[in-house]
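Next up: a single chain in structure tokens, the form predicted alone.
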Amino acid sequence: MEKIRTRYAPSPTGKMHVGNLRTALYEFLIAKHAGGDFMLRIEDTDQERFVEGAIDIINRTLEQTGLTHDEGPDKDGGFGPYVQSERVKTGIYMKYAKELIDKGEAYYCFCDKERLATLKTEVVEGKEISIYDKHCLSLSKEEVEANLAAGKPYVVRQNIPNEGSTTFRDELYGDITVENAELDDMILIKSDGFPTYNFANVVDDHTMNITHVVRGNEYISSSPKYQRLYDAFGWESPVYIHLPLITDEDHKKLSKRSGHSSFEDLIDQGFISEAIVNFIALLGWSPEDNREIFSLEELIKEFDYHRISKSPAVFDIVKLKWMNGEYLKAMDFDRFYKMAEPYLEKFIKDGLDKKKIAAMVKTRIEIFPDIEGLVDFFNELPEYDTEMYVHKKMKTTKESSLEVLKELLPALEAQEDYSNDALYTMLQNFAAEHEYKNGYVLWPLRTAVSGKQMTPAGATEICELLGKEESLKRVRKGIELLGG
């Protein structure tokens, strides 16, 4: 068997949405899971919509979530050069071009904006285009040679015949034959020289030694004309592999609107990369049982391709973020304090000790800003409402609160070790002399020290970090609200 490669070739066009890095995940993961090689070809053809910087967020996304190429611009593997605007200047396209149009399966267009303007247009996904009605392939050979020599601008296009049909298989999807009427006589080198998007692949996968294609099923439509440059040159077609669309909740199509679109802006929101990979991974794509955490090791060990979905992929990010919390929860505790500190600078005054901190939100969150909500009240006690000294539970009202916090405060005001243990035992001991349970005791001490419903630790883990002076200074102010 031939060695399956991969290729992803993003369009350096901005940030790295969703859907393309689950293109470059999978093509990745086809790859490594036959042993195979995966390549980075940056299709910068549409020079109109490259953006400065965009190379580097693929570069940088690719190496933060662990899809290490074989072969790309900074790694030759005898295939290059690996961005489209230097192939360009071997002049790769313009050959393959010339060669279609020998074989009659291509021919030059010298019609100017005005003539196109005038050609009839059809609602084709939404955009309105235009069809080409073939007018320059009826131009004689002396016709077009005396326009080249002119100097006279042109496009190559595309000669797909009116009759028949064109069949090409999907791996998802099988056969699908579409009728050749329906198809444009698409450009294939543009007046600039470069050529179209559609081109490019076809003869770079194949110059590439590409064996499998992986990408949105939106292209479904473009799929016979690749096909029928395939035929057209006898070259052997790849294995198309056409994804499901990706949808917000609503089942609409992902977008940049949505908030987290891209890598980056999960990255932003506090999600760190292989939370992100192991929910791409499965958006379109299952196990043969129902586990849902992988390592990038473990995909690769279980990928198989044709457990691809056609139906459409819920980006769903309530489980995101249950994902996440289950990769912070098992996550090395010294790379968790580096990530956490930032989000803990921000909200805990000095003197407090932070790693104590992390350690009580560690399996507490499901993404980093959730630890502001849960530290926050270490800095400054916040305004609460005193409903939440009621606990059914635990059988405190506000009035049996109020009385267990003026009881309790001058052994508070007593302690000299205010350590956890040493406070836990000093409040287990108050307890059981007034014939308490702890919970009766506990509960309003921390909602005192506090102010907050939920807090990451205990009420004697709080008191700890806060010191002597300012948890007493809580405690009578507790007091005060309950109108002691």
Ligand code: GLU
Given for the second form:
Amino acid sequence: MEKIRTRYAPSPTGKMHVGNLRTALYEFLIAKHAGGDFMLRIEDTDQERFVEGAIDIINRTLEQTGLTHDEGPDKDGGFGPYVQSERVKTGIYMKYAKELIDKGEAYYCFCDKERLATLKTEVVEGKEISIYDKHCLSLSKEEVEANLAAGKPYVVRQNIPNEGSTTFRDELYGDITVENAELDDMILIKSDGFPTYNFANVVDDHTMNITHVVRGNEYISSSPKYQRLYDAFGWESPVYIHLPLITDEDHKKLSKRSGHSSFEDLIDQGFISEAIVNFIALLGWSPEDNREIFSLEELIKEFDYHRISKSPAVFDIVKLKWMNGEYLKAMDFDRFYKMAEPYLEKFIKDGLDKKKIAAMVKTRIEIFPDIEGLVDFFNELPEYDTEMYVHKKMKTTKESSLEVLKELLPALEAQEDYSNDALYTMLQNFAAEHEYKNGYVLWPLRTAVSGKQMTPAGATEICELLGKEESLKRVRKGIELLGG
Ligand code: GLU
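Hand over the structure of the form predicted together with ligand GLU; the form predicted alone is what we had up.
To see the whole picture, the full complex is given below, headed by that same chain.
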């Protein structure tokens, strides 16, 4: 059996869109699942769309997500160059274009802008394109030679007959047949000598022995034209897998406006790469059972591309947050601390034990920025509503809380050891002596020292962190607020 070879073929045009990362991930998984090779190819033939720094983003993202390529610009596997602008210099595209011209499957076109502007246009996928009328197909060999000799600018177009139909196969959609009359004579080589994506993807996928091509389904309408190129060359086409659209919660195409359409956006928002990868794997693919948490290794084992869905996948940020929280819970503490530290630095004043606070929040946050809302009270007691002292289950009221805090204050003042354990024992004894349930004492104390309804830890842990002086200050403040 031939070796499975897949490629991720990004155009360096900016950030790593979630859809692109999904393509890369699926290509990676298909290859690795079958023990094959995953290749990186940079498609930079559209010089106008090239963005400085975009290649670095691609490399960095692949590294961060663990989608390690076996071949690429930095790892020669004998199929290079792996950057299309470098491939142009080898003359490969023009060589194959000429082969098509000789076969009558392509032709030189010398039409200038003015003439093209007079052609009929059609809206294809929201873009207005002009339908070429095959004007230059009728040029004689001599006319073409003369134009070329005179240095007249030209493009090379694919020659698609107006009759008949073309069929190609997609693994998910099955056979798709279109009437040739609906296919335009697309440009293969542009006037700057560069190939279009439409041509380069066919030449490169074939010459690089690619067996499976995964890409967004915006390419599905062009695929019959690619099929015609494969047929014209007498090449076998790769297995095609066109992926469903990714939408936002409003079922509109996921765009920049959502604020979380790229890998960098998500990292900036405090998500971790393993969770992002896990989440993206499930945007269009699902395992046989309903399992949702997968490491990359587990995905490699489980990934069967036949289970990719055709229906649009909704990017549910709430689900991603949940998943990220699961990853944080399972993460080893040292790594968690390293990642949480910048946030703790920002929100926690000096002198407080950041490691202890990190341990408190680890199982309670979904993304790192959640830390702020959980720990801000450590820095400063917030203003709070005394209604918070009322707790039905603990049977506490404002009055009972005032009484308890007043009784407790001298005991807290006398207490030397403010470690969590010592404080807890002291409070238990205090409650027993007064015949109170523990919660009847702990609830008012926790409210007084935090000023919060929800805290990442109990009363005594908070007191331990705050220390004696600050804890007492807050208890006195509570008494004052309760009118004592
Ligand atoms: N360069 C194309 C893009 O970034 C790749 C499409 C493909 O995978 O064939 O959209």
